[in-house]
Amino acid sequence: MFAIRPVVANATTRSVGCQHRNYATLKEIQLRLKSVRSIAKITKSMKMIASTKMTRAQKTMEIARTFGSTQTALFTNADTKPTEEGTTLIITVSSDRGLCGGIHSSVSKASRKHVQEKPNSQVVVLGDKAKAQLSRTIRNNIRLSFNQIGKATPTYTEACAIADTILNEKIEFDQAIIVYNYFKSVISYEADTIPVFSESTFSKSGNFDAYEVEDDVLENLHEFALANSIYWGLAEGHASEMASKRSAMENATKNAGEMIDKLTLTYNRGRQAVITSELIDIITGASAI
C-alpha cells in the first residue's frame, strides 16, 4: 500500500498539470474561434456591400465607356498622332481605399513603365494609394495629386473639376495618357490607357481638314476631351475596384471559414483529450482504492 500511494499521487499530479494545460489551450482556441468568426462576419458584410456597389458602378461605367469610345474614335479617324519631341502628361487613376487586391499596384506599375520610356513626363495622380507607391520611385515627376476619390460612384462634375485644376495649373502637354484599370469581367481587369491630345497636336492631324472646327470650338473640344477621358478612367477604375474588393472579401471569408473548421477540429480533439484524461484519473483512483 505504501509503495503504491506515491506512484498514484505522482500520476494524478501529472494528469492535473496536463488538464490545466489543456484547459488553457482550449480557452485560447475558443478566443481565437470567436475572433475569426467576427472577422468572417465583417468580410461577408463587406462582400455584400461591394456587390451592391459594383452593380451601380457597372451602369455608370457603361455610360462613360460609350462617350469615351466615341471620343477616342474621333482621334482615330482624324489620324492624330503624338510628336516624338512632344511633352507627355501621365494621369494615374486610383483611389484612396485599400482591401481590394493589387488594383492600385497595376496602374502604378504601368505609370512607372511610361515614365521610364519618357523620363521627362509629368505625372498627375488621382488617389492616395497610387501616390504612395509612385512617390517611392518617381517623386520628382509628380506635378499634382488629388485625394478623396473613390468614396462613391464617380461623377462627371468631379472629372470636370480635376480637368479644370490641371488646365489652370498651366501644365502644358502635347499628349496626355490616362492610366486606368480596364474592367474586363467581375474577376478580371487590366491596366490600360486613354490618349488625349492638345489643341496643337489635334490640329496637325492627317485628316483634320475633314472636320470644320473653329478655333474656339477646338479649345472647348480639348477641355471636353480631357474631362471626358478622366471621367471614363474614373468610372472604369471604380467598377474594377468594387469587383476586386468583392473577390478579395469573398476569398477572405472562404479562408476564415477554413480556419474556423480547423480550429473547431482542434478544439474538439483537445476537449476529448481532457475528458479522456479525467476518466483515466477516476479509473486510476478507483483502482488504487
Second form
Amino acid sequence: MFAIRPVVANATTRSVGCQHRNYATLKEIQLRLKSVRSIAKITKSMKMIASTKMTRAQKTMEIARTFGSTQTALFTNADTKPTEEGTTLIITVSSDRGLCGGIHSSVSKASRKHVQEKPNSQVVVLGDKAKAQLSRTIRNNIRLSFNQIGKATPTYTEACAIADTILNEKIEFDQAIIVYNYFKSVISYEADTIPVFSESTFSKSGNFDAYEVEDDVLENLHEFALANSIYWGLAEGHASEMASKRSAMENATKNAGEMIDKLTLTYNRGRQAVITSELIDIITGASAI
Amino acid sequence: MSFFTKVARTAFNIKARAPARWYATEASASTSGLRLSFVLPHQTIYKGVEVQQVNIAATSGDMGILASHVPSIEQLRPGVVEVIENANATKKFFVSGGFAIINPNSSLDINAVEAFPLEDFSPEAIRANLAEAQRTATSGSSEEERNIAKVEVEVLESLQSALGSK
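How about the form predicted in complex with its partner chain, since we already have the form predicted alone?
Below: every chain and molecule of the assembly, starting with the one above.
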C-alpha cells in the first residue's frame, strides 16, 4: 500500500494532464475524421461519375477517331507538308473543369513549345483552364478563346460552331495544328497534334497533282477538315480528361481511405488511453479508501 | 571458295523465299476491290470494307466509283450514296453533305455529317418539314434564317426525289 501511494499520486497528476490533452485531441481527431470521411465520399462519387462519363466518352472518341483519321488520311496520301515560312494557328483543346490530373498542363506545355518554335503563331484556346495557364506566358499570341467546353460529351455541332467562329474572325493561317490529349488507354494520355492545312498549303502538297479537284471545292474541304479535326480533338480530349479524372479521384479516395485508417487508429488509441487513465483513477480512488 | 558458296546459297535462299513474299503481296493485290470508309461524326458505317461499287451524288454530278478510279476529291451534295457491296447486296444511304476522297491506293473515304438508310425516312414527315421550310424560306424574318431554310428545302427536295425514285 505504502509502496503504491507515491506511484499513484504521480500517476494521477500525469493522467490529469494527459486526460486534458487527450480530450482535446480526441475531439480534434473526431472532427478531422468526419471531414476526411465526407471528402472521401465526394471523391468516390466523383470517380463514379467520371467512370460512367468515361465509358460514354470513350465510345464517342473511338467513332470520332475513325472519322478524324479518315479525314487526315487525305493529307497523308497527298503528302502535304507544312510550309516553313507560313503562319501557324495553334488550337489548344482543353476544358473548363479541374480536378483531373495534368490534362490541362500537358496540352498547355505542348502548345507553349510550338509557340517557342514559331513565335509568330496564333493561338486559339478551347477551355478556361488552359487559357489561364497559357495567358501567363503567351498572352499576346492568343487570338480567341472559348469556354463552356467539356461539360458533356462534345458534339459535332459544337465543333462546327468553333470552326465557324475561327473562320469568321478572319484568322489567316497556312496550317493549323490542333493540340489535344491523345487517349492512349484509360490510364494514360499524351499531348498530340492533328494537322489541318489551308487550301494554298494543300495545293502545294507533293502528291496533289494525282488528285482530280475542282477549284471551288478546296475551300469547302478546308473548312470541313477544320471542323472535323476540331471534333476529333474535342472528343479525344474529353475522353482523356474523364479517364484522368477517374484515376485522380480514385487516388484521392484511396488516400482518404488511408488517412481514415490512420486517424481511426490514433483516435481509438487515444480513447483507450483515456479509458485506461480513468480506470486507474477509479481503482486508485477505490484502493485509497 | 566457301565464301562464294555461302554467297551463292544466300542468294539462292533469297530467291527461294521470294515467291512466298510475292505470293503475299499478290494475295492482297488480287482482292484489290474498292476499300470503302464511310464515316460520320457519331457513327462508323464502313471502315476499310471491300465493296464492288459506290455511287455518289457529287457537286460535279452523279458518279459511280469502281476500284482503281482516278484519284479525286469530290464534295457531296444532298443525295443518295449507294453502296454495292457485292452482286446481291446493295445499301442506300441519304447523306446531307460531306466529302468523298478517292485515294491513289484505290480506297474511298467518305466523310459525311449525317447519313441514314433510305428506308428509315418517313415520306409524311419529309412533306411536313418541306412545307415548313418552304414557308420560312420565303417569309423568314432574317436573311440568315431564310438562307438556312433554303438549304433545308434543297436537302428535303432531294430527299423526296430520292424516296420517290426508290
